[in-house]
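A single chain, nothing else alongside it, follows as structure tokens in the form predicted alone.
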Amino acid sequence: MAGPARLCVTNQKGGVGKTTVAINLAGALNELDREVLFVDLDPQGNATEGLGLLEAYDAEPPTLLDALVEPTDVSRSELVYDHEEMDVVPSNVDMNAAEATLAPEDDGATRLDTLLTELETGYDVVVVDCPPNLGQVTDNALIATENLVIPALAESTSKRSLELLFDYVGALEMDYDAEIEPRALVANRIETTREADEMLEWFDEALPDVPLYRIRKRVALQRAFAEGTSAFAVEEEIDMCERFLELADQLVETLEPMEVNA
């Protein structure tokens, strides 16, 4: 049976404003009628602070931990949120303990797969924010989407971080016998240097087949963040909404026809 598209936006570069970017994504898709299930899976929280769930952060179990441990046993409105905008599985603090509880030698790294099968019905679309670092999490996330959004800074240092994550994709693929596909590239926060032109050229040369959708810095974007919404719930007119819109239709566009999870 086919289910919701299922994304995550990833980069294990600290910085690079990867939950902005996962907030607004999910953002334009419910500005384009799509229901959507945003999971915050980063031990930090800090999707679940720029959603304006900072209570859930510190919670009592059973909390998103927990129900990775035993995907079956927690129901969906124990971990669920409710958000004008989305519906949210907020992270919390027990999520620090996930990497040497989610064991490699067992199903650990498919635990997120099951629990989303548990919780997705409803939704159109699933966007998993990731923590910033390869590990045990982070394999949940791409085994479960399969399908990744990559932000990464216009700089030089983006050039690395690339070829260490399509490194250790292309070892998961073989691991899990897994397809895992980048479906855009987000260079983010671009500044008007010489440096960022640059990078832009790279970025196209080294991933002609990987949409390119560029941000530039705006304070408009963390001011969003700190009243707990997306760019699209303020009042305040922001110029990158447009180029999330993009994005958004692009993964629509590209995700919703091909039945990810038949």
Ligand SMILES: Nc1ncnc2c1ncn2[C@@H]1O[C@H](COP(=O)(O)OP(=O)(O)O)[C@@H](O)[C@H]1O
The other form holds:
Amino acid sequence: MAGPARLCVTNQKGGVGKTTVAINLAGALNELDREVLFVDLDPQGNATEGLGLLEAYDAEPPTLLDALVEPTDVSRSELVYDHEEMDVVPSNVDMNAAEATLAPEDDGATRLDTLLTELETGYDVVVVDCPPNLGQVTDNALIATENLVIPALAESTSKRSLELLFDYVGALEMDYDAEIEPRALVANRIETTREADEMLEWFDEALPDVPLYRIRKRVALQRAFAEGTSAFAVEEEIDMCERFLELADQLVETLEPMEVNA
Ligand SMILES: Nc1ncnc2c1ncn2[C@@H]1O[C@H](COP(=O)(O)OP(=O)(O)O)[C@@H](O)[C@H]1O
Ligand SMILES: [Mg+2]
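Return the form predicted together with this ligand of this protein as a structure block, the form predicted alone having already been given.
The complete assembly is shown below, putting the previous chain first.
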């Protein structure tokens, strides 16, 4: 039986909207009746907080790091938390040691792949939120999922961060004989400025094969985060939900047939 589709939301630049996109994409997939497993790999645990699971961030071991160290020796019930829209593997304060703990190991970058194989039965899609840096933890996400959703601000600084990301991914593909594909680019926190318009054009021209989604700056997305859910589970209607649904729909269309044929 084929496993679920896996994807990660990644960009080594901080504050570009990885966590916001990851949570709302997961919420949109839930709206499309997909069973979602959300994994917060960022040691800072922002997604864990934004899904209302802050108590898990300080939970006693075994934590996500223990599970990455011993991926075949995990207790699903101790690792996976319930959320009204999805199941969540929260981050934990001890993930701050993950770079140093996993780095010396030969298979240090393939632990998440092994762990997901243990955990993902019964889910349709696994969504992984990445930390804001390149290193062993992000490598784990890239190798385990091989499918990237890349948020980027509609600012000129994004040109260089995307170049760095693609160079890095290219090197990792060679090292691990992997095929890692960008599946969507999410221009995020868009405001009505000339720089934003120019960057949206640049995204289209520089990455013609990667579907581009446009998420505008909306304080309502921050309010949903503060309520511990995606924008789909709050009372107020948020216009960007439609964009997240389009993104979710396209990813499902692209990734699910591949899983069936795998
Ligand atoms: N479309 C948006 N509109 C308004 N605020 C946003 C939007 N996307 C992200 N933010 C805010 O910007 C900050 C950084 O976003 P976040 O998703 O945490 O980025 P990252 O995970 O890449 O560090 C957060 O305070 C978040 O609420
Ligand atoms: Mg984040």
